[in-house]
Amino acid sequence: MLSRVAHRLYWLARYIERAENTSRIINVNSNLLFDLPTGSRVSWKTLIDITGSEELYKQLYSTFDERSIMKYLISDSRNPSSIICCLQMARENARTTREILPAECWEKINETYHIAIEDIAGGIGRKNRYESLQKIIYGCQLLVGLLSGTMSNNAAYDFMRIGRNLERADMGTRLIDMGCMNFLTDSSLTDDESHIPDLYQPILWMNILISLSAFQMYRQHVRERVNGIDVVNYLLKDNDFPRAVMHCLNQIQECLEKLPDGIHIAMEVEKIKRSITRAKTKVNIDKKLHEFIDDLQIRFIKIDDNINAQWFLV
């Protein structure tokens, strides 16, 4: 298989999962204005820190409320990690590698994004947020679906999921973080929008695991009351959930491991795999914590940075 091509399905799959996961991180602090108290105030800030593109943002816009985040989240051209921005790119590799992909893949991703560009201006405004999100992460995931069921177990589709579990991992950990930052004191907060309040962190914790589609399984496996230890631990730790960021990094190891000279980049893997396990009776909801997913996210994109150097940059 040629590089290039390598490239795109690569791209391809983690242009989907980003534009699927930050349909979900909208959707958690979204419903968070719902679920809160009356006074309670929602940080939107929040949503440009942990997809770290402040410094674009300013570029951008001149304050962080709510619907110039959302307008910059989901539909604005000039950033390229805007739902619209990936799901164009989605939909222009697909193209370019329609001889590789099944058929039904590349009609499901063209009706995706023409479903998204109709909806664009629900999405902005908060009446119909939920649904035109669900529309985009529901057509996310009946693509994943399609290639599971339909496309060859070769490296092609290896190439895909390492792109797809990555992407996964990363936003899994900005998730996370998006709970871990609400937990900050006071004085670490700098914008003037309050955090929420200690009492209603358990409401934080849930819509983070109903984001993930989590819920159930997490109470099938934790059988306690929700809470952010166990939530973090969970997301963090967990073999057999698909969002969990270990489940994800076992992923990226099979498939690495049967690739042609991947062995060394699967060492990393099994490196970061490590120091997530050691972490586990260290982990808590405070500052470390987010310095440790700060850390893993400097590693994820080193594994980016490897796999580019080792089969993309010929």
The other form holds:
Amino acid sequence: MLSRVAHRLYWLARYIERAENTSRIINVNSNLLFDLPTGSRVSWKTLIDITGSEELYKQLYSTFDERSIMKYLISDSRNPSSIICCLQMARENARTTREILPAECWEKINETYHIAIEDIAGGIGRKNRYESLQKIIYGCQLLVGLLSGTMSNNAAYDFMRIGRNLERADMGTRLIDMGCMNFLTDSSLTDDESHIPDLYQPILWMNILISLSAFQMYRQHVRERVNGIDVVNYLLKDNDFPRAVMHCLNQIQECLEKLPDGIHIAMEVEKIKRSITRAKTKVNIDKKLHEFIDDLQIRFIKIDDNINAQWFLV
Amino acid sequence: MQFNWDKYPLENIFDETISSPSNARAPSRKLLKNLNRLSESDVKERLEASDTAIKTMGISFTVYSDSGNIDRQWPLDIIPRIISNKEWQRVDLGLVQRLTALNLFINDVYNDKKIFKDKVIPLELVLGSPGYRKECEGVSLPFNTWAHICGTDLIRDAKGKFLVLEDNLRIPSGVSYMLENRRVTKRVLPELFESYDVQHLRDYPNQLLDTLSSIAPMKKKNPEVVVLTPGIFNSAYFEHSYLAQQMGAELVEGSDLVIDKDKVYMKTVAGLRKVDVIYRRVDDLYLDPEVFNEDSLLGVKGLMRAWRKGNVSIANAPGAGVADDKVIYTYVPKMIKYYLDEDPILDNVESYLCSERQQYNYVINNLHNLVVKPANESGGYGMLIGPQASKSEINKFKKLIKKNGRNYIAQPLISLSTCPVITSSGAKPRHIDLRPFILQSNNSYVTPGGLTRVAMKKGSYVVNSSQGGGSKDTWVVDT
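Show the same protein again, this time as the form predicted together with the partner chain rather than the form predicted on its own.
What follows is the entire complex, opening with the chain shown before.
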């Protein structure tokens, strides 16, 4: 397959996954706010932190109010990671790789994009937010299902799977990090940043699980009252849950091993996996964990760099 | 009542569907019956369904002047145009005959030049054509075929006779829309398909792949066929990607290709891979910066050398456009006689050459009655429709023709046939033409029907989608 096409498919999958993840975290954060006591210091800004785009946001908006943040994350064309931008770029990549994709997949992406365009105003206000974002989540999930049911497990499919799982692993670590940050009782926290009373810890972690559709699977797996350490362990190390970091890395590794000359990148992934297995997350949710997560994210970026150098920059 | 056929205006024109007030022509009788069963809200529903289908299927096209909107929805009128199989058989034969002669001609141009030596066509006309490529002299190709894919535009005159308006031998487009129109119509008017045996179009991508594979160098089995596109900003990008998808071929851009030792390779994730056949959708002059336009980024350096050495096949072959010239068009009936010793089955539209003294005088004095076309433009650009033109436009063309007679031909205004189109005030006649696609290598294939293009404005003759035209699904049926 052509390098240019492989590159577009890889990003197509990343964009779709990013649009889905952003929809998920917005929905969950909105939900979380209803559960917390009024006046608690959790803020919408958390969402900007998770997506790691504070700098751009500050250039475009002056306050961290709900409406601005929703507009920024959902429909702002100046934010390349907004849901609309992601869907638009996914669509553009699909349009330019139609010869490779099963026909229904192009139609599904196209349709999801059109639904988002028509529906977008609803997502910014509170009233229809849940429904319109849920539609996008389902649109993206349907696409993943369609691909798995209709596309040969060839190189093109592998590049898409790598893109999807790398994006997923990245979002997984961001969510774990958000959990950490909320419970660092460190005095270095400024007033701006959110802090949730200990009493509400389980609610926060439950919501993180829910944002990954992981709550039930977690319940079946860990039969204890939801607590931070168990959740972090589950989301980092579980081999079976599709949105757990370890599972994503397994998938990436499997695909890399199949691709021409992919073995050395697969070995890098293996190393990341080992350090996750070894990590002592049983102990504490603390600054060390935050640093560990930070390190993981840097290593994900390196994987992306290696993939670029190996296949896309011919 | 949505379809008021007794009020359907019939003028001195051939209507494809309606023969006299309230009566349909034989092939369209069941169509009319079906349409009449639909209530106003049914029709509305079907129109909406068609819009939705086109939108979700992402059937789009690009208009260069329409900045920022690179994929506009494809305009389709849902009432199909129906042609009887019996009538189509003749057209099919006529098109194969025509393309056979045209291919013999192009091969003759670049090799023996017999037709010029025998003084049937003046050689200067060919050498002066912008489609002539001296770089192709002496090249011999599999089956001596140069134009493997042709889109010939047909119209019907006031008596309903099919005439050839022009042959598009360079990079004709529209076939994907023909195929997608059928797919949409199936979704929108499924019950109509029960009343008719419509000749299917499904085979086109297979036929195209067969044609392309058959010309592979060294008669290689399972050759690597690719579609070469200028990229997403090209007006026909939709079609390029559609055809690649339908054939399971790679869609490549110039930057995906490299030439090494006069062989063509594409850059894949597993390294370089040899290419055997290129279905190019890039104009001759952009194919190879080494030979043609040196600034071109659309082609690949060294491609012409690889092609001349027979290491790669290109469809349509470079230089095939020499027979696409509208001046050369006027000689096609003579070519058919010369090469095949047959009478043409399909006639040309009567045409005047502005480079011939007598014909020139007639043209200059009768511009208000004539259609003037530049010899080498496509997409309906740069035309004069005399009967609809202003004085200043006519004067402008007088000057243009005086300056460069070789570049223009003139034809009487043929009142293109009409077909009912759904408008906000019911079904109204609109002018149409027809572009069937002809494939040729060791075999010939003609699409049953083709792409019917529709002028969406009342009285207009401009059917090009780049200029606001629409389209119709076209059925060939047994009656």
